[in-house]
Each structure stands twice: as C-alpha cells, then as structure tokens.
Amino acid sequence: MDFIHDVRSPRTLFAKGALSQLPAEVEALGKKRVLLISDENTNKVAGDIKKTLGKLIVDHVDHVVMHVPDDFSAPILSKAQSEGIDLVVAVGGGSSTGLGKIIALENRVDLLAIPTTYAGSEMTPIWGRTANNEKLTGRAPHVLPKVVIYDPTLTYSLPMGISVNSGMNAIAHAVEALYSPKVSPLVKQAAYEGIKVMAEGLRALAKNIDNESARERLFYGTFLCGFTLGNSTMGIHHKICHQLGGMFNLPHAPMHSAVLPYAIAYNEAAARDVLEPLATILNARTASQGIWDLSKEIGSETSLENIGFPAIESEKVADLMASYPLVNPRPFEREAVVKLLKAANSGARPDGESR
C-alpha cells in the first residue's frame, strides 16, 4: 500500500427539505451581505431563497455561462467587491457553482452551494475559468464551499437529458479518483460506491423520471463522486474535457459522458487493478464497455460529433495537450490520444462491437 489520507470536505446537509436550514447556516457563518447566484432553471428556488434571506441578499446574478468566461465574470467580481459581499450562495448546476468559486477565488469570500444537478463540483476545491479559448483550472482551499445543502426535492423537475448527462459527469469524477496516485483507500471505496449508486439510480430514473427514490440515491451518489474528485487528482479524461470545453465551448456534461468510455479504454491496461473491479460493478467484460453500455441504456451522450466537436481538429487538440503536465496511469501518447478523440467522436462501442 502507498497512500496519503488528507481529506477535505464541506459541512454537508442532506435531507428532503434541507433548503429550509439555509438561514441558520448563513447565521452560523456570521454573514451579512450575500450575493445569490442562480441559473435559468432555478428561478423559483432563487425566489424562495430571496424571500427567506430577505435583506441579507444585496445582489442577485440570475444567469450563468458555461465554463465561466473571464469577460462574463469580471464585472460580477468588481460589483461584488464594491458591495462588500461576504458570502456567495450558488444554487443550480455546475456553472452556478463554478461562477461562485471564481468569486470566492478572486474576492476571498466564502461560498455556500445548493446543487440542483449531479455535477458534483460543489464538493471540490477545483476552480475553472476560460479566457482566449483556453480553459484554466486549479485548486485552492478557499474555493471549497463552507456548506453544501443537498435537498433531493430540488431535482424532482430536472429534465431527463440534464439528469443522465450530469450523472455521467459525476461518474467520471469517481473513475479518475480510482487511478489517482496515492489516493486514500477510503476515497477509493467512496468512488466505487459512488459509481455503483449512480449507475443504479440512473437506470431507475431512465425507466421512470418521477422516481423520487432514484433522485435521492442519485444525489447521494453525486455527493460521493464529488468528494472523491475533491480528494484526488484529475487524469486524461478531465484534461481532454477541459481542452475541448475551452477550445470549442462544448456542453460540459454531455462532453464528459461522450469522452469517458474512451478515456477509460486508454487507461485500461495501465490501471487494470482498479478498473477490473469497476467492470464487475457494471456487470461488463471491461470497465470501458460497461460505461458505454450504461450510457446507451440511459440515453446519455455517447458521441462528440453530436455536440459539435470537429474531428478534424483532433491532432491540434492532442498537440495542445502535450504542452501540459498529465497525472495519469498511462503516459501521454500523442497518436493514442488522437485515436481516443476520433473514437469518442464516432461514438462506437470501445471494442468496436455495436449494440
């Protein structure tokens, strides 16, 4: 064994109706000037929060942009600083949390996250932003939310497309935690459990979108998968997705869903010891095939072509990736990465079989 156990996690509240505890959490943090961030899908929840927190909310950003471009966040950062914001409350998907993290990063204020999708970024100290068609990421302890409130009722109306693709995004976090160097055995077990729970929940939801028990389980899986990413390193899957997101502004969750089986296939031989148990969990011959089969079963994205990736740019993407360090069980191999991108573009089952 060779691992480091030094885990970080926000204070986490998980319950149906947990949103009602928001005022007490804000009071416990001692905050007086709140910036509320919401996305286009959480207008009703944001309205309820504004009524609950009242005069504590001094500003409200009611729309967000994927990948947090600097030209979008800059005026928000400036206004938040001039208004003396001491807490950001971000409600919605990963883009809401992402904007909140950039404000926390630049203005050194605390963040409280209320997720409504299965992105999982609320459990990590990882920030991301884009400038000049390049996505930049990093880690900073103070962008990790002080509090995360998981209220499964907030996901009951989440459309199927967003549900299954953000669910695969969460699974991607846990997969890469499995082969992260020196990962804690407790984090690794959380990753296996998170993937198992997500797979079961996504299959149940695909059969019945009104399955409230599946929604609750999926939020639990999101918590586990996000926690694992927050306490491990990112490998080739996330590097590819960050590169594609910055260069082509591809939709975040469907992109993760489309790339994941092929990123796993890239690492399959080099990380056999941790990926074979994953194949067993997915009841498949290999982990890459199991993830692809799951995507097909639940209707999440399996092809980069469908979301606008120009396959002709595969070599350019690989060349740009070569200039960045990669922590991954299999070293960066340019031609293999080009092949990976082209396979993800086609969407064929990793072993070439069709189903």
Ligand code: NAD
Second form
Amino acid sequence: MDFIHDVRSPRTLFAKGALSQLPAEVEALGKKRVLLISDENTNKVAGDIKKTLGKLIVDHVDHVVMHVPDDFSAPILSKAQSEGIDLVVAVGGGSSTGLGKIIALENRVDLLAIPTTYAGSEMTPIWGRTANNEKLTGRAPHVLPKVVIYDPTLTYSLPMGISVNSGMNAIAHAVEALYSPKVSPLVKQAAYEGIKVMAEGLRALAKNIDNESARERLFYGTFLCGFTLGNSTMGIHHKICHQLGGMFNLPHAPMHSAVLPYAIAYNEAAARDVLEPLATILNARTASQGIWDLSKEIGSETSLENIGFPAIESEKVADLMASYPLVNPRPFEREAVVKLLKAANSGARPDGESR
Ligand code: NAD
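Can you swap the form predicted alone for the form predicted in complex with the ligand?
Below, the chain from earlier opens the complete complex, with every other chain and molecule after it.
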C-alpha cells in the first residue's frame, strides 16, 4: 500500500428536483450578485432559475464556446468585475462550467455548478481555456465549485449521441484515476463503482432513451467519475486527447470514446493490478476489450477516422507528445503510441494481447 489521501469535493446535492434547493444554497453562501451562465440547450432551465433567484441575478450569459477561448471570455470577465458579481451559477455541460471556472479563476469569485451532461467538470479544480489556438489547462483550488446540484431531471433532454459519448468521457476519467500514482484507495473504489454504474446506465439508456432510472444512475456515475478526476492525475489517454484536440479540433467527447480502448490496451500489462479487476467488472477478458464492447453496444464513437483524424499525422502527434511530461504506468514509447493512434483510427477491437 502506497497512497496519499488528500481529497477535495464540493458540497454536493443529488436528487430529482434538487434544483429547487438553489435559492437556499445561494442564501447559505451569503451571495447577493449572481452571474448566470447557460447555453442554447439549457436556456429554458436558466429561465426557471431567473424566476426563483429574482433580483439576485445581475447578468446572464446565454451561450458558451467549448474550451473557453480567451477572446470570448475577456469581455465577460471585465463585465463581471465591473458589476461586482460575487457568485457564478453555471447550468449546462462542461462548456458552461468551464466558462464559470475561468471567471472564478480570474475574478476570484465563487462558482455554483448545475451540470446537465456527464462530463464531470463540476467535481474538479481543473480549468481549461484556449489562447492563440492552444488549449491550456491547470488546477486551482478556488475554481472547484462551492456547491454542485445534480438534478437528474435536467438530463432527460440530453440526446442519445451526446449522452453516450459524454458517458464514455466520464469513464475515461475513472479509468485513468485507477492507475494514477499514489491515488487514495477511496478514490480508486469510487472509480470502479463509477465505471460500473456508467456502463450499466449507458446500456440501459441505449435501449430506451426515456429510461428515467438509467438517467439517475448515469448522473450518480457522473458524480463518482468526476470526483475521481478531481482527485487523481491523468495518464496517456488524456495526453493523447489533449494533443489531438489541440491539433485537429476533434469533438471532445467522441474523441475520448474513440481513444479509450487503445489507451487501456497500451497500459494493460503495466497496470495489470488495477485493470484486471476492471475487466472482471466489465465481464470481459481484458479491460480494453470490455470498454470497446461497451462502446460498440451503446453506439458511442469507436474510430478516430469517423471524426476527422488524419491518420497520416500519427507520427507527428507522437513526436509532439514526446516533449511533454507524462505520468503513466507505461512510459512513453514512440512506436507504441503511433500504433495506438493507428488502431484508434481504424476502430478495430483491441486484440487483448499484452506486449
Ligand atoms: P458541452 O458543455 O459543450 O455540451 C455538449 C452539448 O450538449 C452542447 O450542445 C449543449 O448545449 C448540449 N446540452 C447540454 N446539456 C443538455 C441537456 N440537458 N439537454 C440537451 N442538450 C444539452 O460538452 P460537455 O461534453 O459537457 O463538456 C465538454 C467540455 O468540458 C470540454 O471543453 C472539456 O474540455 C471540458 N471538461 C472539463 C473538465 C474539467 O475537469 N475541467 C472535465 C470534463 C470536461
């Protein structure tokens, strides 16, 4: 046993109808001047929030841009500053929460998150923004939301394609938490439970998009997987996705879904102690095959080619990755990474052979 237990988590409310607790939570935080953030698909619920918070809402940003480009956030930051905003309430997916985090980071205000996808950003102190076409990320304790409200009813409208890919994005966080160095055993247990719950929920949802109990389970899995991301470090899978996202602007969640089985295969021999139990949970011979089978069954993305990755660039991607530090059970091996990218491009089932 070799671990550090030093976990962080927002105050978290989870219930059908939990959104009704928002005014009490804002009052408990002692906040008086709220900036509300929503996107084109969460503007309706933002309308409900405006009614319940009334005059506390000073401003409303009703659209967001993925990965928070600086030229998009700059005027919002200065307006929030001049309006004396003391709380940001973000309702939506990782893009809404992401803008809220940048305001929390730059203006030193508190954030309350009301997630509506399975991305899990609300449970982490990780911020991300785009400057000069380059995605930058970092960790800062004060961007971790003070409060998170999970109301599963807000996810009922999430379309199937976004649901399954966003769900695989959540699973990717928990998988990499499993082999993160010195990860707390409690975080590891949350990761196994999160993956199990997400896999069950995604299979049930894929059969029936109106399955409300599957939605509830998936949101519980989102909470667990997001918690593991916030309390661990990520490995080769996230390194690759960061590189691909930056170079080719591939769609975030489908890209995670397409890369994950092959990133697991890359680590399968080096992280046998944690990936074999995962294979058992997934009822598969290997974890990489179990994740690939899940992805096929639920219809999430399994091939980078489908989302516009030019495979011819695989060697360039690997060369660029080589210059950045990597914390991963198996060290960076250029040829193996090129092979991984080509396999993720083809989308063929991982063979389950250890190297
Ligand atoms: P997103 O927030 O862009 O949402 C995807 C789409 O779903 C959008 O069109 C949105 O309008 C729609 N949508 C959201 N909720 C809906 C609902 N209930 N009904 C119908 N449509 C709805 O994407 P995402 O996958 O949630 O988040 C991706 C972003 O989050 C990326 O920028 C990623 O880097 C970031 N992220 C950050 C962290 C972190 O810890 N910092 C973790 C995960 C993801």
